[in-house]
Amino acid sequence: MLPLTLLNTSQGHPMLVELKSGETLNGHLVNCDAWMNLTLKEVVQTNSDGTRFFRLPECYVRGNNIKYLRVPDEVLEIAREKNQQQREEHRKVSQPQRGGYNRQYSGSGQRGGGYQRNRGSANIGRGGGQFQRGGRSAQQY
């Protein structure tokens, strides 16, 4: 599961964010983007010593300042279920795989074994003959 998938699933749920400075933010996730910038609402900010608390209606956190995130276990379960559903839907759709082979053109049943059986096959491909790739052929010597 990707971190951004988990964050998108966490929207609307409470979370704890610890910053690199040591401060912590407890609040409900409103929004996140591809750079892990977060918008939280109903936030309680704690300084790095844990001695001062501030209540904020809303807070924006830049992604590069985040040390770690803590989300509830229920959000993890929801994200796992969504991930599993997406995998099942993806398997149902029959699409050719990247890097695979197509039996219609494959002579040997393996990748790359199509029309030209191997790279050095005689009289097929670039140049042909004993000296491949456009050099002099054996008949000229």
Given for the second form:
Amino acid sequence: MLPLTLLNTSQGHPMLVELKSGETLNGHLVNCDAWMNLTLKEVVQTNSDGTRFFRLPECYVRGNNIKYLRVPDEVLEIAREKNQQQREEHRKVSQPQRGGYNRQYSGSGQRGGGYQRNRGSANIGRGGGQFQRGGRSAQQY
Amino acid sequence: MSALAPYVGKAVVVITSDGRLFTGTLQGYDQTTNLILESAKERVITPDAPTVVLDLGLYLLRGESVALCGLVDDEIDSEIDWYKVRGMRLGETKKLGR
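The form predicted on its own done, now the form predicted in complex with the partner chain:
Up next: the whole complex, starting with the chain shown before.
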């Protein structure tokens, strides 16, 4: 699983963020992006010695300042389930195109599907023979 | 690029650039070496006190702070009594923060 998938799944969950400076932030993850930039709410900020605490209603963290994130154990399981669901949905979408290898790559929007027979003499000399992938080149000529 | 793929699902030890040592099960990684460590533990090894093992849970380490990720040999690891291990504190590989 990708670390950023886990991070995305952590939205709405509490987490501890340690920054490179040693400061820590405890709060609920509101939002995150591909650079690991975060917005947290209801934050308790602790200085690097652990001696001073600050409460912030909300804060934004630029991803490059992060050393690590500590997230609740259950988030991993949730992320796994989400991953699994997405994979199944993806399969559902792509299944109707059985044997659709040619179709996917036919780019022209025309049905490229499968083996095409007898596309006419125009095919001669195009190199594709009867196993051309795309519909367009065969039909334009 | 794919050098970490064989480590996924296995016990690993990670040394961070601030000289800390983590162990856990590698559950994922990406191009920037961000790592997911499940059941992460930190081993605090000091010169004159028993090693402390901290149970941390699920960790996401940012790639920038990863110095090393090594595969653990379970057989050898289980023979080590970490409680008795003493050692100098590791330095950092770079000046973190400013």
